[in-house]
Every structure is written in C-alpha cells, then in structure tokens.
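Form predicted alone, single chain, as structure tokens, below.
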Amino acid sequence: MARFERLIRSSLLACTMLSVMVTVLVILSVLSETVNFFSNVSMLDFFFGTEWSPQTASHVGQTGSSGTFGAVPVFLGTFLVTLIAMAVAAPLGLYSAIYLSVYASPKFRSWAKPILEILAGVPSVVYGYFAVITVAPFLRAGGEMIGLSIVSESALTAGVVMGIMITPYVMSISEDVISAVPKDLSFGSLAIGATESETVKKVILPTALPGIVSALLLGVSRGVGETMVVVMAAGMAANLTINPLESVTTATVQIMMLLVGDHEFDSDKTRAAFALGFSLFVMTLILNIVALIIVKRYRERYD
C-alpha cells in the first residue's frame, strides 16, 4: 500500500512539473521573439505610438515596404470592447447569481442554471454570426431612430455580444461562491430583523466578494482573449477612437492577421504578433495578481 501511495504521489508530482515546464516553455518562446522584435522596434514607439500599420515584408524578397508599430489603437480597441462586454456581463451575471442562490426555488434553480451554463459551451463563431445577423442590424436601426449613426461593424456590437458570451462564466462562478456562504450568517442577519435584500447587501455579498471579484476578472480575461466575435462584429481597422459606435480592432485580431497566411516569419511584421501576445500575457498576469491581493485581503477580514 505504501508503495502504491508513493507511485501515485510521484505521478501527481510528474504531472505538476510537466504543467509548470510547459508554461515556462510557452513564456520563453513568446518572450524570445518579443525580445527580437524590440531589438528592431523601439518600445516607446510600440507602447505609445498612435499608428498601427505593420506592413513589412510578407514574403522573401519583398522590398519597399515599411511598418509602423504604434500599438495604442490596438490596446485601446481591446480595452473599449472589453469594457462594454463587462458592462453587460457584470450586472447580468451577478444579478442572475444572486437570484438563483438566494431567491429562486430549488426546483427553478435545478433547471435554470444548467440552461444558462449551456451558453458557455456555444462556439464563439456562433456568437459572431449572432452579432452580424441580429445584433448589428438591431443596434443600427435603433440608433437611426434616435439620430445616432452606428456602423455595421462597431465596438458596441462586439462588446454587447461578447458580454452575453461572458455572462455564463460570471454567473456560474458567482452563484457557486454565494451559495457557499455559511447559512448561519444569513439566518443570523434575518433573526435580528434585517430584510432579505439587506442580508444580501450587508452580509452575503461582502462575504462572497473575493469569489465575485475572481469571477469578474476571469470574465475580463475571457474578453481580452476573444477573437472571432471581434473579427466578425467589430472589424479589423486599427482606429484610434473611444467612440463605441465606430469600428475598432483588438490585440487578438491583429495577432491572427499577422500570423495567418504566407508570411516571412523572420520579419518585424510577424514578430509584432509575439509582442502583442506577450503584452496580453502581462496584462492578464497583472489582473490575476490584483485578484489574488483582493481575495487575500477580504478573506482575512471575513474568515
């Protein structure tokens, strides 16, 4: 028995180390090409430049083309679409979680939650078709009724559909966290005369805050990494704008454009995709660190 336990422990350790090694190799592979890119392109121009036009050599022997790698429009478009998406997903997901865990009957919860979670399994390209065929014409017609000009491919369309796509993630995790709050806390609050809504606001949500923050940041990470919805609903033009009614692009869309097709791999145009990817990795890492700090702080307060 002891030998079997040692075998299981060794197998688990091997799997853990393999996962860590794969993660390190992925980071190093992206980092190496990013370093090569910044050896030719100034970091100041990349992170603070306002024109994105990476038109360097697309095949061996091509000449006469030069690239402009100002990534501000790309990052701004990523931020804008993600912000709109979270403005949709955060209230929908959180309010749905509160209702399912606090107010809904067990019978309603037993079938409503699985149906909502089905949305998380729908391929993103299906959401892209939904954006193009349904949401974009609806928003454009609604904008015309109130005197707004909304282009067919806009940040608003992509953000709204992406928010619908992210909602099941926020809802599912938040609902699990809220349901895990000890019932004694809720019963104690109700016993001293608090209403159910006051109990939710003053007791349940503060106690579940670390998990809710983690759910929201997971939704942000999901939005930052989305590609197909943005390609089909927001376009691919790197416009420097914060107007949600105009067409924008995101980092993941540009990575796809830079790596798809017959390109010379050893060029700044292709390496720009690695620089964008590494920048997204750093952004996601920062979000995770912030989430861990918040979780640790409030867990110490409420445990």
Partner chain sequence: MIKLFERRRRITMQRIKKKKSPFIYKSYSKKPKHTWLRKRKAAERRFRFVGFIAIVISSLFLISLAWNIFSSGRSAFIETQIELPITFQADLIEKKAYRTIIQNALLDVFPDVNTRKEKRLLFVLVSRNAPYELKKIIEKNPELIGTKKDIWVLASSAVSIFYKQRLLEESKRIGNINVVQSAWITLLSQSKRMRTAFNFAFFTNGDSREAEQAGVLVSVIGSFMTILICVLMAFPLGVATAIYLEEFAPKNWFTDFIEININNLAAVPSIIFGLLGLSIYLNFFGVPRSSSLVGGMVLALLILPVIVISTRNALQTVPSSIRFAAAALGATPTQVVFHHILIYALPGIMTGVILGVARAFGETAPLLMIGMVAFIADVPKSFSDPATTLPVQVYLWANNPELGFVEKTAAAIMVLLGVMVLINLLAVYIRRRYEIKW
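Okay, that is the form predicted alone; can I get the form predicted together with the partner chain now?
Just the single chain follows, nothing else.
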C-alpha cells in the first residue's frame, strides 16, 4: 500500500516536473536561436539600428547576414500601437469598472457584465477581420471628413481595435481591485458628506492605485503580445514614425512575416524572429512580474 502511495505521488510529481519543463523549454528554445542570431548580428545593431529590412542586405559584405536588423522601428511600432490601444482601453475599462462597482444597479450589472465578457471571449482573428472590414474604412472616411489622410493599415486602426480587445480585460481586473478596497473607507467618506464621485476620486482610486496600475500593466503586456489584430490590420513595412495615421509594423507582425511560409530554417532572417520573440517574452515577463508584485503588496496591505 505504501508503495502504491509512493508511486502515485511520484507520478504526480513527474507530471508537475513536465509542466515546469514547458517553461524551461520555452526559454531554452527561444534563447538558443537568439544567441545564434546575436553571434552573427551585433546586439548594438539590433537594439539601436533604425533600419529594419530582413530581406535584403544593406551593403555588400555585411557580416554573414542577408539583411539589416535594426529593430528600433519595430519596437517603436509595437510601442505606438500599444499606446493607442491603452488610450482606448484605459479610460473605457476604468470608467466601466467604476460605474459597474459603484453606480450600477444589480439588474444593470447582470446584463452589462456578460456583454463585456463576450467581448473578452471573441477570438482575436475576428477582431482582425473587424479592423480590416469595418474600422479601417470608417476611420478613413472620418479622417477624410476632417481633412486627414489615414492609410488603411494605419497604427490607429490596429491600436483602436486592440484597445477594444483589451478593454474587458482591464475592466475585470480593475473591478476586482476596486471591490477589494475596504468598504469602511468609502462609507467613512460618504458619511462625512462626500458625493459618490468625490469618494471614488479621492478615496477609492488613491487606495486602489497600485492595483489599477498593475491592471494597466497587464493590459500593456496583453497588447504587446497580441498578434492577429496587428497581423491583419497593421502594416508590414517597418517605418520609423510615431504618426498614428501612418502604417507601422510590430514585433509580432515581423515574427509572423519571417516565419510563416516555407523558409530554410537556419538563416539570420528566421533567427531574427526568435530574437524579436525573446525580447517580447522578456518584456511581457517583466510587465507581468511587476504587476503581480504590485497586486500582492496591495492585497497584503488590505487583507
């Protein structure tokens, strides 16, 4: 019997180790290709170069590579699209969360929350289609009306749609955080005559600030790693610009572009995708860890 117990216990442990192996595998697989890549292309060129054209060599005799890999435009594009997305998602998500947790009647909540949850469950490829078919022409027409020319693969389109996608995510985390604020605090504020909005602005939000910051950070990490919307709605060419009306590319788009299709696997071009992937991985990891630490501290303070 004891042997049987041990057997089960050790097989459970084996399964756990296998699950942990996954993380290790992720890091190893991406890291090894990245190291290979940086043995051919200098790290300085990659992180500070401003020209990204992996398909062609920029000058003859460039060290062992097939193109130029200056990732600044790619990262800048990622940053720009994510920024636009957060400009949409942060106010929408936050205000929705506040309204739902402070003002909404139970009846209103019971239909408003499922709607936002549906938005969270829609697959990203559907958002991509929505961006291309509806949002891009809409923004373009809107831009023409006020005399702006917006290209159809603009950063604005991708950012807005990505923002819609992230909104329910930001909302549900901020709602949790807001409802975690001890009721005594808001009751105290209401009791001395503050209106509900004054309570929210001066008591609840300052208290919940760490949690809200981490909700926003998680939203950013979501946006940075999002693929399908930008693949379908953002551009392919790496333009060094921060104009949201122009076309930019993102890290995920470039990874897709470099790896989808039948390429020989051992070229700098494909390895560049792994280097981008690794940077992405590190970026989201840092964002998540920071967010989790903030939330944990915050919980400890009020639990």
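Numbering follows the first chain given and starts at 1. C-alpha atoms forming the largest set that superposes within 1.5 Å between two forms make up the rigid core. Keep in mind the model is a prediction, meaning the values are calculated, not measured.
Aligning the rigid core between the two forms leaves the CA of residue 14 offset by 6.1 Å.
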